[in-house]
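The data below hold one chain only, encoded as structure tokens and taken in the form predicted alone.
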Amino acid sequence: MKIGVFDSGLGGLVITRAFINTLPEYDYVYYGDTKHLPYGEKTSGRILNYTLEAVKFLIAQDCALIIIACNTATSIALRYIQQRFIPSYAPSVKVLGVVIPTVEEALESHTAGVGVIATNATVHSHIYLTELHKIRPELAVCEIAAPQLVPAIEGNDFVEAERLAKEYAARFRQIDSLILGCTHYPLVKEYFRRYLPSNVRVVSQDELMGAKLKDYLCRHAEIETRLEKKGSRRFYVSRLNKHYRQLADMLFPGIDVTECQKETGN
């Protein structure tokens, strides 16, 4: 059995480059679903809808294990997947995602104020602050949807996805930690660094998820055993061009990535 990752176009290949580079040993798939992103923008049935294709095309494959690693999917459809899908269609299967794992992250210091960046959906459904606050009901959050800044990073436009940083980070007062709440913002986490006052702590998800993926199957050895160890890798996307293909390249260096002809929603 494999570790299966989703993520809603090429950035989760951060968050898969970030498991592999702490757990070598495990066999991955990875799923970008390229032909509907951005999934910020989208309705929640149809991000509920092609999450449920995702990750039952990630059982089809094999894998025992799978991490939601797009925020926004994370938010809408995770909670629905664990208790309602999974228990009828693979309950052998466990499905995670990305939230919870940065929220502890983010609160493992001394903070007075949360900053959360994030797409439109995953903003709009206060998940973050839904958890931040579970844990500390009287910190300050404050949330800001970046709709403009995944385009910009999937479109290669790095230039523009600076300037977008920059107006971003501006936006955000007393405050001592950042949540990226997106798997694409590790690709601009330095300029969040570079615009935001030295004292205020970036929180990047590529950062943590490895050394939380390995705490996890330290403490669930009946997933763990199950997990083949041949240091297998294998790469889909819904949709494969000429850009998705240098870009997949940019973010994990010879990477070969294959288009997956299964359909995943309209």
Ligand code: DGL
Contents of the next structure:
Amino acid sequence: MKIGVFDSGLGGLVITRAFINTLPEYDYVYYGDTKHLPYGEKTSGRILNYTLEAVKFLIAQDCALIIIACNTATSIALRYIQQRFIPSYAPSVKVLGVVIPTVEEALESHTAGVGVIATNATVHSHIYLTELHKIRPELAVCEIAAPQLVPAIEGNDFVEAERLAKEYAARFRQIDSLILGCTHYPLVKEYFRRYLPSNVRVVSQDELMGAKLKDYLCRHAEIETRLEKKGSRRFYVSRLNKHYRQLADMLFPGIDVTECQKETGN
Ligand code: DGL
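Switching conditions: you have the form predicted alone, so give me the form predicted together with D-glutamic acid (DGL).
Full assembly next; the chain just shown is listed first.
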């Protein structure tokens, strides 16, 4: 059995790279739904349908553990998938998201004010606010949606991405941590670090998810012992063209990406 990683596009390759760097021995299957990107601007119903199709695809690829690396899909679909879908469809499969590990990491250091930057759908779900307040009800939380940032990154326009990061950074006041709540934002984390005051800690998922997965596997022998350790990697996307091929190669040098023929939730 393998570890499956799902994202709405190619940004999740950065998180997959973090998993592989920390835990290279396991077998990984990646699925990026490039055909339906961006999820952040879609309705909850469509995000849920696409995420369900992606999870079914990864289950069909023999994944015993699936990580929804997409913050938007985690925000909208994870609870339904964990509580309603998996128990009847594939009870032995475990599906995890990225929000709770990120919240835990953000609260590791002393903080009185947390900023969250994410897609429209993630911000409107208030999942980060809810999870932060479950642990620290008095915390000041400022959530800002950055709908233009993903298109700039997926379009490989890092000049525009830097301009946007500077603009968004200036909108956060009195925070001491900023959560980058989107798989694509680790690619522009240095811009946020450049334009935020130096006392603000930027919490970037590529820097925390490897250790969080390692910790999870140490605590869950019932999953860990089912995982093969042949070091295999397979990467699928729902749409592949020259641009996506170049972007994938930039994010994961030497990658071999396959377009998966399956229709995903149209
Ligand atoms: N991968 C998504 C996330 O982490 C962002 C891209 C999108 O809008 O699909 O929220």
